[in-house]
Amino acid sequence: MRFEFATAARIVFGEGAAATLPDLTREYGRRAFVVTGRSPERAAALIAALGAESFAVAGEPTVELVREGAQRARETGCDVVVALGGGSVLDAGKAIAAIAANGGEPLEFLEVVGKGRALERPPLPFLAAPTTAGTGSEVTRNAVLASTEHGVKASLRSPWMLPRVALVDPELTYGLPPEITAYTGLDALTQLIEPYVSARANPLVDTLCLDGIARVARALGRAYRDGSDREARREMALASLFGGLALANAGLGVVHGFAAPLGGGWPAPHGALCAALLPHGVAANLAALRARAPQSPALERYATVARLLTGREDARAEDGVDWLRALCAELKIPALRAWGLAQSDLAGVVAKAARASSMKANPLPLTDEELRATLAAAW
């Protein structure tokens, strides 16, 4: 057995732990960059307490947003930068403080349909807040970024890009309205499932991923129903940072394959994208595994998902899926054609996935038809 563990420096989980951002923030820099979502009057008293600049991400982040902040933020001289907000904002934040130091155009440095060239200098010092549970961006070391013109999502990673600072404050997930609830809490429930039965799973990563699965079984609904029931919501944020735990030393599977061309083609959010394939990307793995490798231990990992979400004991891996698909209808998950997705797209969907870094840790590899089968059940 062997395997690497690598996270962000420091982690601070608590309510009220957003408080203590701007102490934070100078002790890595004297002149901060902040990133925010469209609003970034949400981020007023930090950008006032730091004298910040600051720059605002409206949408999910692209080549040429990053390149944009990149450059205000080398213009302006900070030293430092900091992230409030979804996992969009974190990735633009991270990749900002990646550019803004290295220099060169953000696609010279992109997985799958950029050059891939490692980065040269490490990142502006970069702190993570998320206002979300769901990506665990916070402590990963890539950032998953849109590129127009190849109409697909690839991913800007170094070692060097783990955050300084994590900062969880469940309380900055208490205005989350519910469709965003379920869709960031489904995001996070799949980054906690696909790492566990990755090809690359290991045993640090199977206790975060068990402890997570349980929290969202438990919380996911309530959160739903009842944002402000405080529990849940400490519940959730717990299990989006296990979640990136996991994913960022594990890997993903076939649910964020095709999240990535997926994202980059259409305008959906990609926790909705994840939502909408997780039930279809798990049934898929199992029919594979039983038809190509029965003895796969994957199939028990299943199984004991299956027994965590439903809370039976004698729950089969099937179980699972049924209790997934369930828990969307509660949720109102709408199907990939809500986003715009036609039935003629969906070959050429299948061909970028195929070809996604996040497939490359899937239990086994799926044929082209199984990875045809699944999107057209999502759609």
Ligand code: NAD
Contents of the next structure:
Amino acid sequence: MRFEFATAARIVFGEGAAATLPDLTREYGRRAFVVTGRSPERAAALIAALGAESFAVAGEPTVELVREGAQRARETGCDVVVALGGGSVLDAGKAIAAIAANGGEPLEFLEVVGKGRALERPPLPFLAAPTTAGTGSEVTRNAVLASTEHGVKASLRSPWMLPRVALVDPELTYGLPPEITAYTGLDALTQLIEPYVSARANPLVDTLCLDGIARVARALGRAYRDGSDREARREMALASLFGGLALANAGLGVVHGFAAPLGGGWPAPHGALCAALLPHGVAANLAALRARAPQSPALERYATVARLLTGREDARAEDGVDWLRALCAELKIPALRAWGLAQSDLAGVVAKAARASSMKANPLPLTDEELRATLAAAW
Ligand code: NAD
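The block above covers the form predicted alone; next, return the form predicted in complex with the ligand.
Starting with the chain above, the whole complex follows.
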């Protein structure tokens, strides 16, 4: 057995921890650049405490947005970047810190559709504080950017891009409305299931996934029904963090393989796409494993996931799919067509998904026909 595990240099977790962010930032630089979301007032205290320049990210980040942000960051002469917001803001900040230090075009460094060039210099020191409980981007080495020109999302990735500090304060998520709680929470669950069954799983990742899946099973419904449930918010913040640790070290799978072209081509939140696809992606993998790889350890792993989700010792892998379907119904997850995807779009999405980097870690390769059927089921 051989594996490697890498993460943020420091993880600071706890209710109220966000109050320490200005002091933490000063440990890494004197002139901060703060990346915020579409409601910059959430970061007003941080910006004021640091006397920092700020940059607002209104939606999921694009190549153009990062180009502009990096330009602004360079103009301010900053020596540290802090991002406070959802995964979109964290990814934007992470990419800005990298491009500001390296210069050049974001597309040159982008995987799949770009040139995939390696960074030549470490990014500016980067601190990440999530306000959603879903992406785990605070502990991952990639930033997902949409290339409007190519109609796909792809990653800028480097071991150097791991944040210096991941500050996870569950209180920052108390204001999330039920819909975003549901989308982001199901993204977290996907990021715990896919690495656990991935071809690159390892014992360290397994522990995080099993613990995280159990937390989501007991807390996501509660956080959705009552956003002020402090315990449920804490469980989801931990689960999201564990999902990030897992995906960064064991990869993802078919659900994220689809999310790359869907998120690049349609204005749908990333979490909503993962949520709509998750039960169908698991069902497709189970059917393909039973047909072509009945000895694969991934089958027993899916049964373990099902036992954690349902809380039943006698659960079979397929019972996990039923549990996921029921959760998606309770959380009112829209089918993919709600985001404007037409039936005639499905073939093009399948072709792009087959090339996505996440698809490589799926427990077994799915055929084009299996991919088409999975997408059609989620449509
Ligand atoms: P998001 O950051 O796009 O935020 C979703 C919405 O929630 C936005 O409208 C935002 O303004 C709002 N919001 C954020 N925090 C809030 C709060 N505390 N209260 C009220 N509203 C709040 O959503 P996300 O799911 O966190 O991030 C999605 C992005 O992350 C996608 O671009 C996806 O590709 C990327 N991602 C990256 C990684 C990675 O490892 N780098 C992993 C998974 C996903």
